[in-house]
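One chain follows as structure tokens, the form predicted alone.
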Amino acid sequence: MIVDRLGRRFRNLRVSLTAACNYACTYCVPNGKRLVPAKNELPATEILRAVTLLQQATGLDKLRITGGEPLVTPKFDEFLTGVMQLPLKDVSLTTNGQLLPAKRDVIVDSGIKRINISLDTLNAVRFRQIARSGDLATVLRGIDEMQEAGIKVKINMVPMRSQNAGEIVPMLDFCLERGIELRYIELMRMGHLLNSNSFAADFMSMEALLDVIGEKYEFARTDAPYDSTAVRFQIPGKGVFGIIANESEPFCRSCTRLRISSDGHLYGCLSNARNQHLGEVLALPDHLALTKLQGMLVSALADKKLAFQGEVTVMKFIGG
């Protein structure tokens, strides 16, 4: 087992199937165009061995399905129903939701537990002036379909000041009202936000959070799992919220989290541009790419920060 000097090691991993997305939301891509597959995407069958082989040399047993956008590539029926095969206690998906509807029976018939699906908004108009795309009607359907069928559903929403500060408590009515735990993320410096004044003028502590939530509802920190990236709060009688509070209460000492971009590269910590490609692993036997594999993860697990600093990659790129 690679272990680091906090006790740190790879148990959770996120895989980026596409860099392509049908959405250009205002905090992830600067000019409105719309992400595209990166070059040299790998097939889902190569993606597959690489969770294969790093399952097994690092005993890691919970898988997050992410992009880009999923539910756009061709591959993701393939994936899903492959990874839903293999040895994990957990996988689930991350998705804008807005292809839900349309990939309804491969979804359910994976045997998939849950899905995070990403809404910032509960106005049609905002909805498009965030996303630069989509239907909102659209995503809840999407919603409701994969409540009805038994599958748990987390909504995330990346609060701004200059775009949907008024929607903080109106969209925790909306998940409380459905059971859903909503996850307020803070906006991330990543990509185009790393050093922009539109950061700070958007930006929204957890601190500004819990004041505006606080002004409705009372509440109280409540347990969250050891590698949570979430604080979480139960308002009594009501349900659970939490926030991903990146730069107010940064998670990193106590991550366990290892990244495979769709084109193949292995990253250690989101707030590192360091990677490493998996191309050379992937085509030798299984010994020979499992003993080469241990000397990426080391260097990987060495990338880890001890809090988030931001980065000028894009997360859409890595695994969200």
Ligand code: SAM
Given for the second form:
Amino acid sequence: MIVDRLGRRFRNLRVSLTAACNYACTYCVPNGKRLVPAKNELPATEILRAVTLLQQATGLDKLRITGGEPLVTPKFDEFLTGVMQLPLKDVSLTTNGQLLPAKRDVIVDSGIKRINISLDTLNAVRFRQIARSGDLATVLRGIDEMQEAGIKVKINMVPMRSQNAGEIVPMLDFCLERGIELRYIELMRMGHLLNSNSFAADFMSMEALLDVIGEKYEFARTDAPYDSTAVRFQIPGKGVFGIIANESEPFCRSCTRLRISSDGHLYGCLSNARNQHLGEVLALPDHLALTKLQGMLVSALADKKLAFQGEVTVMKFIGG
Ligand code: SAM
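Show the form predicted in complex with S-adenosylmethionine, please, because up to now only the form predicted alone has appeared in this conversation.
Below: every chain and molecule of the assembly, starting with the one above.
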């Protein structure tokens, strides 16, 4: 097994199925232009082969499907069905939820047990201002349909001072009422936000979020798994919420994540643009592919930073 001096190894694989997205969120893309697929995106069969090889090489047992927006690509159905056949302990999906009603059957039939839905506001007008596309009612319907089908839903919200700061508590109320764990994601210095004034103006720290939540709820910090991205808090008798505190309390020292971009590049760290292309490896027979992968994985693990420093790379390329 490949382990670094902090004891970090790869356990979690994040697969970006496509760089394309049906939204153009203000914090993700600078110019409001919808994202398109990357050049030379891999077909579902090749991504599945990459996952199988990476699993054999690392023993990873958790996989998250992300993007771009994974539900917009035609290969979503084949990939989801295929990946659910692999011997992984945990498969999850991160989506903006806009296509959940349209993809309900394939998702439910796949047997997937949990889904993270990104939702920054419960206000339909603000929704269009942040996502610059889509509609809130369809996402809410998707959330209901997933819960009715027995799939565990978490909601991810990125709080921003100038946009949705007034919804920190209303979003929590909404989630607690539905038995959903809300996770606030601290705004990250990715892409155009790196060194930008709008990052400084909009950023809300974990402390600032807890101050707002504390005005309504009493909470206590609770356990989170060793390599969890979120710091978790229990509200007695009501439920749990989390904060993905990339800035305030980075989880880099216990990070077990490895990423594949939609065009087959391997990334060891979200805060490092260094990557390696898998193309040649996927063309080799298994035993040679695995030997070559070992070297790539050692290098990818060495790319892991000790703290999140931000990165010019946009989340769409490597998945959030
Ligand atoms: N389209 C899918 C979705 O919306 O969940 C998956 C990809 S999206 C890049 C994954 C997550 O990254 C979303 O929850 C999104 O809010 C978050 N994200 C993107 N850019 C971010 C930034 N600069 N800071 C914090 N979170 C960000």
